[in-house]
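As a starting point, one isolated chain is supplied in structure tokens, in the form predicted alone.
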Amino acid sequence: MRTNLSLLLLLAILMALVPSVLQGGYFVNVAIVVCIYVVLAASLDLVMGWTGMYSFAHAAFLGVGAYTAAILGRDLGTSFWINLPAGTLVAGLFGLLLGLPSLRAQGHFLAIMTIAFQTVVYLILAQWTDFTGGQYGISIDPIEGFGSLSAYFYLVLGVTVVALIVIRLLTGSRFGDALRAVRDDETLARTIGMNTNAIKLIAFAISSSLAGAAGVLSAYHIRGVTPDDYTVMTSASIVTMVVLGGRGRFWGPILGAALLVLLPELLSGLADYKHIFFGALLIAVIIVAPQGLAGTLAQRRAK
């Protein structure tokens, strides 16, 4: 763990020196929403990877949180620092509110409940127009003092480090263990005494929980929210990210988050099939590397 931790910081650390070595906003720009997936991808692996449960919600869930916050300053005036852990909690709610059917339903059927949750979300979003604006949508204010994009980046970048740390400390201790146990085999998990179902909503909850923080930081980098940046196939750039990357491993996420975003940027004249691009690429590595590109990497170093 401690390896790991040390790694972190000095990625955090590199990642930091970007607004003074890479002149120029578009870097900064593109560093901001690298962070925000890293937090994205992350936070439904503790769903995907370490408990064994398919979501295709996670944009719902990061729809929430951005939209927690637009509402809150739009109607009360609150700041930042109110609108983060609020969209944050407000998340974990509707993450709870999912999980409950994942107590029966497993598999493909728990996908297919996942997909109808992020649809509901989504349409809630574009027709309740005088409370969510519709397609209009909302716009936001930027924060006092971080107003500059390389500030923003910077307060960006410690809240991702601050969600890995928690995310490494709770896969790292007893909590980490229960969710492999319920992710390998369930049945004997709750036979040996394991309360598998409040293990389950505790996951959804802190998954969701992150993913309404990475909306909120979304939210203000764009100074706005729009329902057409939450829907069923921004979930599935998610899904392939952490499938990407290698599921249940802490770098594994990271890794496919960074390659999703910057390969795009990298090869500008695919941006417009980005997502046929995605596509392509994770037919690819499940066949090649069914183990994600970290789990393959982690099995070669160990040959």
Second form
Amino acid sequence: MRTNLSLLLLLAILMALVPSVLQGGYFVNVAIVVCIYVVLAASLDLVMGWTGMYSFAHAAFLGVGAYTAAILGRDLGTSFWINLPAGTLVAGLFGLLLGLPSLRAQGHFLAIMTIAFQTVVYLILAQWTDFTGGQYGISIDPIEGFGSLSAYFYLVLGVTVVALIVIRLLTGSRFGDALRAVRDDETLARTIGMNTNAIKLIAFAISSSLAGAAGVLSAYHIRGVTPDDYTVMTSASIVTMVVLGGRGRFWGPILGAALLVLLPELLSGLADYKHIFFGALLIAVIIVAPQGLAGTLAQRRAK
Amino acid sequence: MTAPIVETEALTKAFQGMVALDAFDFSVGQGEIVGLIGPNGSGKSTVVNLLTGVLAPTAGRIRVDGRDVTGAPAHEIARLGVARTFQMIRLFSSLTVEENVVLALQQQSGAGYVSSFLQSREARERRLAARAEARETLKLFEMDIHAEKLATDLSIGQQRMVELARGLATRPRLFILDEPAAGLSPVNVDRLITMIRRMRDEFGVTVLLVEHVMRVVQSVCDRVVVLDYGEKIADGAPNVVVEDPKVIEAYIGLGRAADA
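Now show me the form predicted together with its partner chain, since the one above was the form predicted alone.
Next comes the full complex, and the chain you just saw is listed first.
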């Protein structure tokens, strides 16, 4: 546990050098996007890898967080420092809502319900024009004092590190044990005295609230929200990141998110076919290395 | 018989009209080892699942330690001190043998989730205590040498012992064993018999034993309850019950009881 956290801080310090070493806004922008997807993938892994519940609705929570910030800013004029916790909280509440079907359905059936949930949220964002601005979305003013790109990057990096530490502590605690227990054998977990319903709901709430925080960060980064950023395609990309990196492992989703954000940037020809590539990659990983990169590495080392 | 640990009153379970258990009255007293037997499909597993809250009854009442727990969720009944093993062994496959036992122990005596999240000293101490306790119990079952292995890497006989250790570690008020001898070699059956006796004699654990293997039932049970087609047909000392014509008929059929 200690080594993981030290390694994380070291990595964060290296990341913090990006604006000064790599000149130009482009690299900082990419670094911000990497951070946001790291939070998304790591938080999705709480329900997907640790608890074994596949969710294709993570981008919906990203959207709920982002729109909460945008709507609060527009209607009440609140600042980022209120919008960030608000977006986190509201996304967490929506997460509880998605958690409810998980008490009844499992596996593929639950996954299908999450797709339905994702679709409903997208349709509300896109169609409820009076409230959400429809396809035009809502614009967001930059944060006072964080107007420069590199200053904002440090803010995002800070939130990312905090989110990852929270996830590390959660999974290393009794709560993490409980998540694994639910994943391995829910009936047995209940029989030894675990309130598995509460555990699943809380897992969904925490996972979604972190996605909501990522949503607020991304909304301030692109200075606005539009519904098409929060589709099932985005959700599927996050799932791919977790599977590629390795489910239920601290470094898995971090690795997966970094790779899948950077690859289309490095191979610029790939950007247009990103989703096709992600789809093919997902299939390939599931066949060749179902434990993902981190899982396969860990197994190698164990041998 | 002393005050009952568990008691049922007209307990009934129907699956869409198919009555699996019909007005079942029964009780297990403190410190007893009670056997529950019956042919396949007689409702034994239904009884276990009702008592542990895995299934909710259609009618009737269940009391644990005098407290009405009818329809209570499984985790609440477990917290009242009802532990069980499963006919098809259940262990957490991604955890080691020791972690499996520790996890069960932590449900009873673990630190709170928040204090565990904050890695408080109390949480760490309780975890260490649970590990020590788990080792101790595993040793009793001669499974301490496998403590670091993944539970699923053990043989069936060993896994069965780990299941028993998991239950015993929590010092249950009532320990329900669902066909613990299934799939065990004769040597392991002997070991099982010894361990069931020791659990009661040394740890004061009350045992409800659901079993097909009559050798186990006859050698450890104080009392045997027989189910047939969801109804109780006998309740008494093992040697008396096996002579009961109704029991013989249930097992062998052929209307022998009518001639007897």
